[in-house]
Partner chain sequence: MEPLGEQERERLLHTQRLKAAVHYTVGCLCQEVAEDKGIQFSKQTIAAISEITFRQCENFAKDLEMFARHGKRTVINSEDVKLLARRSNSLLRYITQKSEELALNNLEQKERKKKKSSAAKGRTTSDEQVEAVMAESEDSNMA
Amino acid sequence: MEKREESASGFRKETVNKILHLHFKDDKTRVSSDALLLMAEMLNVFVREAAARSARQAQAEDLDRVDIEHVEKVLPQLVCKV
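Is it possible to get the structure of the chain by itself, in the form predicted alone?
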């Protein structure tokens, strides 16, 4: 069985690399392996925080299930520019 290349956080390095390259202006920009691991960990923290805040939002509304509406309500808190 082929071993899947991924960081400790569960995101594949290839996926993280593609996400980063979507925002680079120069196609020749390269990302080091350490930078990919760090970015994968940051994505992991972001996803976990979004899930936790969405769950708290659902609880505040006395619901047992988190829906996309709860994620949409907390997303601005996570992506606001300072």
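Since we've got the form predicted alone here, give me the form predicted in complex with its partner chain too.
Just this one chain is shown here; partners and other molecules are left out.
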């Protein structure tokens, strides 16, 4: 049995594998098990960063609720640095 990730939340290997395969141009392309785990981590980080930065933006505007416009403001930096 594979060891489960410590945190309950986060992307699952199988999901990540299927999503990546959606966009591969070559049928023969595969992803190693380790690479899948690392990609799951990357996506976890990506989402957490998006959420944290949007939250900080909302807090900077003295709000207690994060809305789409806060995500829009942090989006360019988030996507460019990844």
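C-alpha atoms forming the largest set that superposes within 1.5 Å between two forms make up the rigid core. Because the structure is predicted, anything quoted here is derived from the model rather than measured. Numbering follows the first chain given and starts at 1.
The two forms, fitted on the rigid core, differ between the two forms by less than 2 Å at the CA of Arg65.
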